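Taking the form predicted alone, here's one chain by itself in structure tokens.
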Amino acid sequence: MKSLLIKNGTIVGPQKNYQADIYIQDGKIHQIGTQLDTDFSTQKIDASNLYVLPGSIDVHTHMDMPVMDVTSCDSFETGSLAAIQAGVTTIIDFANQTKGHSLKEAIKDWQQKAFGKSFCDYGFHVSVNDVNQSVINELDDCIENEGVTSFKTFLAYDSMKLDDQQLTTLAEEVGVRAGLIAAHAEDGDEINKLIDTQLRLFNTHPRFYPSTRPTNTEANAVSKLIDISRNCNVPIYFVHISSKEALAEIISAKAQGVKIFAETCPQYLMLNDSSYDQDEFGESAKYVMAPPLRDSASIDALWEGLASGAVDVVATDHCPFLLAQKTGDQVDFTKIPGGVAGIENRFELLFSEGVKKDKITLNKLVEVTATNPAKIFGLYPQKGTIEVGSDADIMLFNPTYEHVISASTQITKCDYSIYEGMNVTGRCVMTILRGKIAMHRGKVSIQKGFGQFVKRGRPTC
């Protein structure tokens, strides 16, 4: 593999920015210093006026994901291609266990979906839908040999949620093994009651969807899981926190020393629940996701949580569907597959709306999109940082590039964008993955399958 020398750029980490050159050899960062030089065979990259950032890590994606009777429209090939365009060098997707089947089968199924197709590196969580002694017996193998150290649980969705005994058992067993529980925190029983109420009133339009998943259903589930974290001595990672009420529970628990982490997503920072107030079923259906979009007070609270460190990670929950999949026969909002696209917009949105508007610092942006994800999910310091010995996963970012987000120019197969027409400043102009230039100014120079499976360790924070 050809060696690279990145010169004249501003390196940005979670704590500081500094001017330095980076010499890359054999896929690793070999040297960092000023006025580095090499022989003629080294490819030199001029990063003048650009930020040099660790490759982004998106720890919450759903490629080729079955939902209801449809499948998310991005495969590992198309979804990872969108990722590479945006400086995302690693994703962690969710391998879903089928009830009655093993965790290892789920991992094998998702390996088959990804192997030979992904442009970026990838790992897996396992979504656990069935807990029994056989599943518990698999945990050591998953963690020690498969490199899968995080296990997702649901408190919502009848087909996926665990009962209290199963949830407690899994939490205890994962805690003993120093693994991590990832949790979808919504009170499924209460949500089911609210859905039944709306349908009995013939309120089928997506505008009624948010009323079936109010903020208390999220906050109550978060509170329940915090008790489990405390009692079972297991770290819990809350995916896609959307409301100020849920965040308040997390802030209080963190102050008491409970080992928990919070993730939010760009959609909960950029958009509010007025998106559902559209007469056309299909236009409103675009924004159906779980949890739903919230009000402006929650948006403000989440930005404040990012700045303060209460929110640890911004991931995307990238789970896109074509508009035709979203609308189907337009029966009612319960038939709409939940999920949106976001993997190629996350960093530019956070930079434009967060850094440029002084809601967060550039260093915080690196922390929540690279360093923290790597530490929480056992990838650090191999990934998530620019250090000697780390993988040479690097994004070159132009902070002055102005453009408009549009479905007509996006890479994901999704045929609409929830950010359509939004003006943003900043764009990834080069992605380097394990020392190889993967994308330069929109042109991808690696083949599908270049992405490798990454075995993960335990949390390091």
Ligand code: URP
Contents of the next structure:
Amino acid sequence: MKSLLIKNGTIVGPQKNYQADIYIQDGKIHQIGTQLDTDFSTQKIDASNLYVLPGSIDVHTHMDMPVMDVTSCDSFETGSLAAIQAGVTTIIDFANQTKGHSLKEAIKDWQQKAFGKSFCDYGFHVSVNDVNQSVINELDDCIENEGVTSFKTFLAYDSMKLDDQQLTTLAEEVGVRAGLIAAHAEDGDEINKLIDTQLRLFNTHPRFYPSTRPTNTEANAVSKLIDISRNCNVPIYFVHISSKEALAEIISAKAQGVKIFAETCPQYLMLNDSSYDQDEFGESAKYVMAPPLRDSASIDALWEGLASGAVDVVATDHCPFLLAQKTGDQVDFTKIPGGVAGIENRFELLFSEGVKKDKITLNKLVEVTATNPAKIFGLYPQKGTIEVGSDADIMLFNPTYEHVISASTQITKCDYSIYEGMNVTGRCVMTILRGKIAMHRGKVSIQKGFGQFVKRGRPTC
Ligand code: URP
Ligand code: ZN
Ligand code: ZN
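Other form of same protein, the form predicted in complex with the ligand, not the form predicted alone:
Let us now look at the entire complex, which starts with that chain.
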């Protein structure tokens, strides 16, 4: 593989920015220094006026995922192509265990979906939908041999949620093995009651959807899981935290030393619940996701939480559906598959709305989109950082490029964008994956299948 020399850029890490050149050889960062030079066989990349950032890591995606009677519309091929365009060099997707089947089968299913198709590197969490002795017996193998060290649990969705006994057993067993529990924290029983109430009143339009998942259903589930983290001595990673009430629980538990991590997603930082107030069923349905979009007080709290460190990660929960899949037969909001696209907009949105508007620093943006995800999910220092010896996963970012987000120009197969028409500043102009230029100014120069499965270790923070 050709060696690369990135010259004249500003390297941005989670703590500081500095001017230096980066010499890349055999897929790794070989040397970082000033005024590096090399022979003619090395390709030189001029990064003047660009930021040189660790490749982004998106630890929450759902490619090719069956939901109800449809499947998310990005395969590993199309979703990872969108990722590479946005400087995302690694994703961690959720392999779903089917009830009555093993965790290893879930991992095998997802390996088949991804193998030979992915443009970016990928790892898996496993979503555990069934806990029994044979599942517990698999945990060592998952962690030690498969490189799958995080286990997702749902407190909502009837087909996936665990009962309290199963939840506690899994938490204890993962804790003993120093693994990580990831949790979808919504109180499914309470939500079911609220759904029944709305449907009995024939309130079937998606504008009623957020009222069935109020912030207390999220905060109560977070609180319950915090107790489990404490009692079972297991770190818990909360996916897609959306509300100030849930975040308040997290802030208070962290202050007491409970080992938990919080993730939020761009949609919860950028959009509010007025998006549901549209007469057209399909227009409102576009925004159906769990948890739902919240009010501006929650949005402000999440930005503050990012700045203060209460929120550790911004991932996307990239789970796109076509408009026709979202709209279906317009029966009622419970039939709408939950989830939205976001993998190719995360960094530019957070740069535009967060860094340019002084809500967070650029260093914080790197921390929550690359370094923290790598540390929490056992990829550090192989990934998530620009250091000698790390994988040469790098994004070159132009901080002045202005553009408008539109479904007509996006790479994801999704046929709408929840950010349609939004002006953003900044764009990834080059993505380097393990020392190879994968994308330059929109032109992809690797083949599908270049992305490799990454075995992950345990959390290192
Ligand atoms: O509605 C959502 N968020 N769909 C994706 C699956 C999940 O719950 O994360
Ligand atoms: Zn979820
Ligand atoms: Zn998700």
